[in-house]
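First, one chain by itself in structure tokens, the form predicted on its own.
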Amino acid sequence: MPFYSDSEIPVRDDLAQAHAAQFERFARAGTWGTAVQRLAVISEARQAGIDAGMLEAPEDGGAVSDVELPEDVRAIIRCLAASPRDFDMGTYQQARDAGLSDAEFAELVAIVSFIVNLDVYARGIGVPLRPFAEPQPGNPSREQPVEAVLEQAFVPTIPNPPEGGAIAKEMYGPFKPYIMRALSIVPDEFRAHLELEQAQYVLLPKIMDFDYNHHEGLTRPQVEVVAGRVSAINDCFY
């Protein structure tokens, strides 16, 4: 059955099926957090975003994870779900004072980003939030690349092509800018980003042919003046 089976306003194939992607990854074990862990991250996000009046609450939310997180790793995750704006370098050093570590920082960024992404674009097309499926068993592979290192971001982030070596360049391509680098610290995370990005917004290697449009309802510039009102609204610095 279609992801969006549910909604009365018609739903890409390709971006359906990358939203479904990414709720199975979230019920298997990522490269630091458990299953069950990161449903508790994911979870701790959607009711973030339900305390604070942007979303409701569905009647069916799916599995629930049993593990309870530390106050301060709570309280991050909170301030990034609804509080975007006010996430920055001192909340990164609180999530290093709370134990994570670089790698597990940037893991747990990435998927409430992820959440709270998938969520909102429920809300937007009036269908209620997906469920969380059950966790799987399994162990996080723990595998940090070893080619990142600290460049001008928070965490260490891998270098573009050629000073990145083998994995920059079949992550990247020839470049990549920190935007989309920021994640790489944990390359299957980076990899989800762009499977997202490339279906919610644009193909990559079309990002700067400003005739090409991803979108039948939309030309590239008002996606463009969409994406700019939002940034300035959310005071995000790029």
Contents of the next structure:
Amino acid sequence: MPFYSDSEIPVRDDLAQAHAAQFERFARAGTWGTAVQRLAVISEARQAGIDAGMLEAPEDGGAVSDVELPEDVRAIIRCLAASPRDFDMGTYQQARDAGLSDAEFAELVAIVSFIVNLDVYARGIGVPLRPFAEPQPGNPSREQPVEAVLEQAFVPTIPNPPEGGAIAKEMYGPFKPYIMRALSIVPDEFRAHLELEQAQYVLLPKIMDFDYNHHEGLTRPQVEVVAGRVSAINDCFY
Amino acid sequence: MNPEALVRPELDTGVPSGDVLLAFAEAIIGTDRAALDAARTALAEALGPAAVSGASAVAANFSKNDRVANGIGIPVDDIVFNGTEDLREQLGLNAYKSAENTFRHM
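May I ask for the structure of the form predicted together with its partner chain now, the form predicted on its own having been displayed?
Full complex below, order starting with the chain above.
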């Protein structure tokens, strides 16, 4: 059954498939978190949005995690989900003080950002938030690219080629801006970030083609009005 | 497009149906469900129902990117930073808390 079959608003197949794939990813072990840990993180993020009045609680929220997150980690998740403008280096340091490695922190930022993304979309087209799938057994891969180095972000990232080596060429092509490289310390989350970007914003090879329209009914300047207004409300300097 | 309308939405964007898009962008990440429902209807009437999906996807995408950017603490790329001094000043972007992720490297 199509992922948004209950929507009165038409949804492109590739967009629905990209979103369904993200929900499936949440239910599997990640690079650093088990499936039940990842479910606990996205559940906390969604609840923060509900508590802030930014989301409506669904009748069927789906699977529930039995993992109890530490209070300081919950606070970090809630800040990023519901008040991203307040997230700063001090919040990152709280995460490190709570025992998260840089790579674990990056995976947490990734999946919180992704579930906010998916929930905002559902709210936008007027359907209930999608239920979480049952977490699957399995162990995190714990693979960290040795090419990731501390550049100018809080956490290490893989530099653009040539400094980033062969893995950078494979992941980025000739160049990626920082926003796309931000999660590169966890390559699986980098790839998920890229997949959403291409389905939702613009195909990256077309990013400088301002005559290309990725969304039916919207020109590129109209797309930029929505993008720019959302980022302004979130006080995002980037 | 008039970028100042992105921070002062009472201004004209210079884009067709820009006011409808600004209202939808604000409502989709806001807390007023009735305002969102009204903004969705207005957008569908102005640009068609497919545009609602497109605008929702873009708003969702940048909700993601804003959190990735602020959460990971990335600076603005040099290629964007250089040459946008006047625009950043005009829009008041330098006052954002997340601007520190760029300015701390200077």
